[in-house]
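Below you'll find only one chain, the form predicted alone, shown as structure tokens.
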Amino acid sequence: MQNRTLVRDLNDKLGQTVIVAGWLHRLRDMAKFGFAIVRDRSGLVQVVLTAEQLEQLKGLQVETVLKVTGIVVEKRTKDPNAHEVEIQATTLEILSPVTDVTPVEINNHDLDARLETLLDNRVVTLRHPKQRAIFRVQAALVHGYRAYMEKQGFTEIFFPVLAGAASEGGSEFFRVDYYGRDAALTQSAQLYKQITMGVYEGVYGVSYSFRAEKFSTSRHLTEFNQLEFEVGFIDSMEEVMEYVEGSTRGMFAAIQEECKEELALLNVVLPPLGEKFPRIKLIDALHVYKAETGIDETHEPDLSPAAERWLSTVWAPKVHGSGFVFVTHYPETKRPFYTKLDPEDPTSTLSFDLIGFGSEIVSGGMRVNRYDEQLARIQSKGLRVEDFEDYLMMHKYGIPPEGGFGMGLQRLTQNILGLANIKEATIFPRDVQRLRP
């Protein structure tokens, strides 16, 4: 729309005749004349509406949508600090007339509905200021992402979702008929990254992975995206978690200079960074939540969650300064079959998780690169080899001592939000029961 002006823009358009257009947000009609709230993707601005203007909206419902002409005055406030502008507006528009009530409210300042409620009519809800903020942050965190990426000078890689085979084995993968043949929905880009990594050396990307969770709750989804990293010719894990570190503190920086009113709106408190995440064997970290809290889980191939809660909420800012840990060194059993094993310790494996907001959000570690280790890391996992002879030539053909990690989009976007669901930050959100809109 020609000389249309965005509701962040109007401060500088005081005493100006504009063209704004938006969504009815609300309407207050106070008979001989009356105030319009429009919304536009940048924000709210208070329109105030002649007798005649009020009787053209006349039998119509918030979500109508209008283009108003009208002249910037200062808004009359009783803060006089505060220097808020309205619009006088001089011609009232209706680019499409909305009749029908919304079915959940959506001009009050929090949606006041159930989590199926909301996501049953995501249609609608999704223009709650609220619920647009959140994924403004999550577009952001991606920028963010990207610029990091781009400055090391590596390139973005595009992946696949079809494949055929479960890239990290088990049985949670969809089936997919393929032309009579079998194929499945890729689990993650693991396979794909290593092998553009062979091409590039660094890459990442945003890949979409699909897992077939039995479970709807508040953790589970079918389909989900990752932040995706590799880079070859490196010495250790070390490296790798470098660029995790560096990684996520330039997403941090990315949606502290572009999120600020949506991080306001949410009442988001970042956590601390600290100088460096620390890093911690697994064995350790479980010795020290030992000693600190008397709950012994040292016999235990993982993390539980309350330990990972007071590991990145308690002892990590208390010593540290961070509310970020690396956690190293877990058992080979719990980690997939393109992990290298520690050379020191072969039931042990050099990989990590970064623990952050009291639960894991990276994944990563150092791969297997030649042919005859990954070839018996494979057989040992109960896979079938010939379910892997592309990824196989890869290694058959040569790639360097490499690594990288996975990030989990959504996960990270709840924890920053403080959000109880995960769906919350999955804009169409996918599970077991969902798979609408």
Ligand code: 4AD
Second form
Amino acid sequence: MQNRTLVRDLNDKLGQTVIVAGWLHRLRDMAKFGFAIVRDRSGLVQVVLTAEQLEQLKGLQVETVLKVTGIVVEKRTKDPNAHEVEIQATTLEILSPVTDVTPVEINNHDLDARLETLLDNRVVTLRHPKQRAIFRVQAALVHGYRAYMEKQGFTEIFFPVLAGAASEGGSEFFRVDYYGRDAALTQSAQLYKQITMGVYEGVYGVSYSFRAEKFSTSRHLTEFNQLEFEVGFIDSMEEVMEYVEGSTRGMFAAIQEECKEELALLNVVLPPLGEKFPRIKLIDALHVYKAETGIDETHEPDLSPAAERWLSTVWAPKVHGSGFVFVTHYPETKRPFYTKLDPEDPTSTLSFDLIGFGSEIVSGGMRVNRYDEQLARIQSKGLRVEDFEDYLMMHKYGIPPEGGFGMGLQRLTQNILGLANIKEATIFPRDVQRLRP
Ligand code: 4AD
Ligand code: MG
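Form predicted alone done, so how does the form predicted together with this ligand look?
Up next: the whole complex, starting with the chain shown before.
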């Protein structure tokens, strides 16, 4: 639209005639005149309407799409220092009339709806300023990630979603009928990012991951995005963790710079990052958990959700001033076939999770890079070697010592914003029941 002014730029246009376009967020009819609150992608503005303009809106509901031409004037408020502007409308044009009442009220400060109602009516509820803010933060996280990776000189890769074999093992993959053949939706870009280690040495990308999770939980989706990363010619897993930490810090910087208003609107106080994210072996973490809480999970092969929460929201902030903690050296039985075994203890792996203010956000580690070793690992996991022909080809033709990680984008967004359910951090979530909108 030519000559349109966004609401956020109106302050600089005092006394000028402008064109504003957006949705009718709220309407107050005072008989002789009226107030329309108009919402565009940048904010809300009050428009003062004449009786005739009010008449034009007769029978129309909120969300009607409007084009307003008018003069920017200082808004009369009780606070003399407020300096807000409003628009004195000269003409009003209806671009798209709405005659139905919205299924959920979206013009209150908070959306008062259960999660299922909110998602059933996503088409409309997404328009609420707080919902909008969530996905602005998510976008800024990705900007921060991409900027960090580009600065390192790494290459962005666009990974396939349709594949012939599952990558993360287990039965949690979706089968697809591919011209009569069995195909799967990728669980992660794991195999593909590793293959590129024969070329680029450092790659990243935003992938689509699919998991046929059996249950709906507050932390699991059936479709989500991963911020993927892989790097070659490394000496240790520590190098991979440094990239996790560096990119996470870059993402926090990006949201602080790009999303000040959104973070304020969502009442978010970002957790502390500390000097350096602490690193602790799984077994040591379980012992600290036992010593400090009395809960003995030292014989478990993994952290329970409660232990993850305690470690990242109580222990790491208190002891290390950080809302993040790396937990390392998970047992062989808990990690996929591509994970490198710990040379000092082959029942353990060179793997880590980053736990961030509540739950696991990242999994990563060193990978098996030699052919014989990978063949043996595939066999010992009971997988069919025929399924990994292409994958093993990369090992056969030389892959450097390498490692990488995958960060759950929706999980990160959920934890940063303190959202109770991961579906709130997913613009169009899919779970066991939900496949719409
Ligand atoms: O831990 P995961 O399964 O690891 C991988 O996919 C490996 N390929 C990563 C690697 O490079 N070694 O998934 C990575 C992250 C998790 O830490 C979590 O944040 C997120 O993806 N995630 C999910 N998010 C939402 N719903 C689910 N069902 C998820 N499963 C994993
Ligand atoms: Mg994991």
